[in-house]
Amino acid sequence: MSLAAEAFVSQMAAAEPWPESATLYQPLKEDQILLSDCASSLAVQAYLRMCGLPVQVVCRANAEYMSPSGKIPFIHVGNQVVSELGPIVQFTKAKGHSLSDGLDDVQRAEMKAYMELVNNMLLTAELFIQWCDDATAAEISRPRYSSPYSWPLSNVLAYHKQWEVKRKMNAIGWGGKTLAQVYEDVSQCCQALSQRLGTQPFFFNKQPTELDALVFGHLFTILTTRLTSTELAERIKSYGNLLSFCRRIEQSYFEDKDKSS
């Protein structure tokens, strides 16, 4: 498809209203999905709920392979398939739904910087703990990741995924880190987020943005996911305002909506 044709299709998609049949795909929730994918999926769900856009969550064992980018989650809206929070934010914005239009240029740049911090620190730490910590990889990550598949494919897929993540960690300079260093990185990230949030209900005062959705997705998932150690969650629990923030979003956008649906 030519660039002009792609632009035309995108323009036509933007003109269409958000359908009730919009679907978000993620791995199997009970047996398969891992911390990092669960956090990313929850961040997108939170964002869409903050925008007031309905979406049905569908779990598929092969969701990772269905995704156009190989990343979780992805949404299917009309004839469009979009994966990951950033592109999904741009997709909804093209349809006239945005949480950050009220920010000025300085605030928008600051928001993007904090989102990069979360992705570079929290998401990377989640991946490191899942696949580079031997105990977590053996007891949780490999068994869950490979659970939908029979042997020997299950082993092949799990060890290949672990190799991929370790290669990524080496490429970004995390390969030689210890678990203690990773926990310290998480603490520093949480400290920066806590200081930015302060006593406000959201990171940019009274209205949530995609930053709030992203932070909630990762913090809430870390706090509620069983790992071989509670150390990761304990680092977050040191910051009372971040805990209150998570509870506030859960109550405002999940508990109330779930009760009314």
Given for the second form:
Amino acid sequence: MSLAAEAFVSQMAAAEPWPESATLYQPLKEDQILLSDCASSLAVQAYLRMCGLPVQVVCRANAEYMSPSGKIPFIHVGNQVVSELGPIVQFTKAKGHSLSDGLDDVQRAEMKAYMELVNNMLLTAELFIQWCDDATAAEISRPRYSSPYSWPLSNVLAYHKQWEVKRKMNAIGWGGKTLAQVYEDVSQCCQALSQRLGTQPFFFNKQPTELDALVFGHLFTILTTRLTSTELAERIKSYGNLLSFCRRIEQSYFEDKDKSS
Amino acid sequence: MGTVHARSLDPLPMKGPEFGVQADDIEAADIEQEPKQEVLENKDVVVQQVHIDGLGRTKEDLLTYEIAEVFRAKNLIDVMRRSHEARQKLLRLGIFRKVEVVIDTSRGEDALPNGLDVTFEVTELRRMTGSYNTMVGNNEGSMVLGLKLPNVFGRAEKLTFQFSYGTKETSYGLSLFKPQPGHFERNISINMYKVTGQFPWSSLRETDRGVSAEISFPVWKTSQTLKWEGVWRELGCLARTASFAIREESGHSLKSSLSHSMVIDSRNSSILPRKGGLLKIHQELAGFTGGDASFLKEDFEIQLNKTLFWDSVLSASLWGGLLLPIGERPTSIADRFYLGGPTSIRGFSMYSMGPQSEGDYLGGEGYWAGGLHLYTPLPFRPGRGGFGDLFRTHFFLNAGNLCNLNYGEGPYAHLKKLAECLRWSYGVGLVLRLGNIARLELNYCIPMGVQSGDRICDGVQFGAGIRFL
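Show the form predicted together with its partner chain, please, because up to now only the form predicted on its own has appeared in this conversation.
Let's see the whole complex now, leading with the same chain.
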């Protein structure tokens, strides 16, 4: 399909309202999903709930390969498939749902900068701990990642994924880092977020934005996921306002909905 | 008595065992000396010695099986016949470039007056042969490098390696073939490969990496093959616009399967036969030896040929297959059957019928297809006895169906489902035979019984392939 035709199709799709049948795909919740994927998936779910857009979560063992970008999660809305938080935010915006419309240009730039910080620091740290820390990789990541497959394919896929992540880490200069350095990076990132949040309910005062969804997705997942060491969660727990931020979002966007449904 | 040269044929094409011995080429093997038979037949002879000249790498013990029959000859005609058979056997091994037979009277101390010496003068193939060619197709160009070691360990073992480097995909295959000495039909082969295929009719890309081991042997008039295959299959969407049904099939799976196939082939040629029949049965059980995919697949092919008046041939064929999933998991798109196109049901686009989703064809779990052809020589027979014999005109009638089966309904319901919504087509066309392995067709087709969703090719359709309905 040509670019023009593709643009036309997405325009047409934008005109259609959000359907009830929208679906979010992620790997198997119990046996397969890893910390970083779970965090990204939760961030998208939080964002859609903040927008008030209903979405049904479906677990598939091959979610990673179904995704057009190879990243988790992705949503299937009408006949459109969109993956990752950034493009999903763009997609909902085209349909007339946006959380950041009330922000001015400076605030929007600030929001983008903090989102980049979370993606570059927290997400990368999660990937580093999952795949570059040998204990975590051997005990948690490889067995969980390969759980849907039978031997010897399970080993091939798990080691291939690990090799891929390590290569990426080397490319962005994280290859030589130690675990302690990564924890220190996470602390710094959390400190920056904590300072920005201050005593406000959300990062930009009264109204949640996609930054709130992204931070919540990562922090909440780190706090509730059991790893080989509790160090990562401990680092976050030292920032009280981030903890209450997570609790607040969980209560207002997840618990109420669950009760009413 | 002088020497008698029994050399009458060019060597067989060195295609190896894949295509079998071509009956067409051997038909001329009857000895030409029929009229002289009465004179020579009474003359008792003893074959005293058989020499093989020109051996290098080849181990002699392999050849003793092939030439043993020559010693049993009782008269000269017999010697010639058996020598000729031995020569065919030697050529079939695929390790000699040429074999010449020289029959002479025995010489030396213990030579009998009626003793004969038979000498096979052989020329071995090179230790390694290579080839390279370029291919264009499927919106991609590729370069294919082939390497063949026809006689690796000296006992007709064949090692082949093929590497294809394309603008989009890279494929390779390594195969080792070993026949049992003296019984060429009994052989084992071990293969390792990576193949990538793009299937635009399904918006699907498939990459297979696999190993397989198979053993072939003849039983009575049949040829049997047992095979184990382990394949790591990676499916993906060909484009972002692929339907969601295809997207759901994406990802990795491991298939480990045991399969058995049986072939009875009494046709005089595999392409454009004049007489004889073919029966092929293939069954595959996956999942029993591990892997993610588990199913039972049954597949058959029947073809009958009969020569009618004026060199025309009536040919009827029937194909059918069934795929039964075992356990909870539905069947994978990579295992299902596809139908339609210039090599099966003409008048429809390639593999473009049956279950589909948003224009992507998903294949079916059950199918049948039948074809009736009347082949005739070209009108007014231009180029008779030469180039023109490679061509035929044909009138055809194809019919078939492809669908998914719901396995709760029982066999009668399945048959009913395959019989309703019948797709069929008829037409006329020109067939060109390419060697003994492939054929080209140019047809004018009229598709009938088109169901909604089927993609048709009304009018002129071109087809090339190895297997034809």
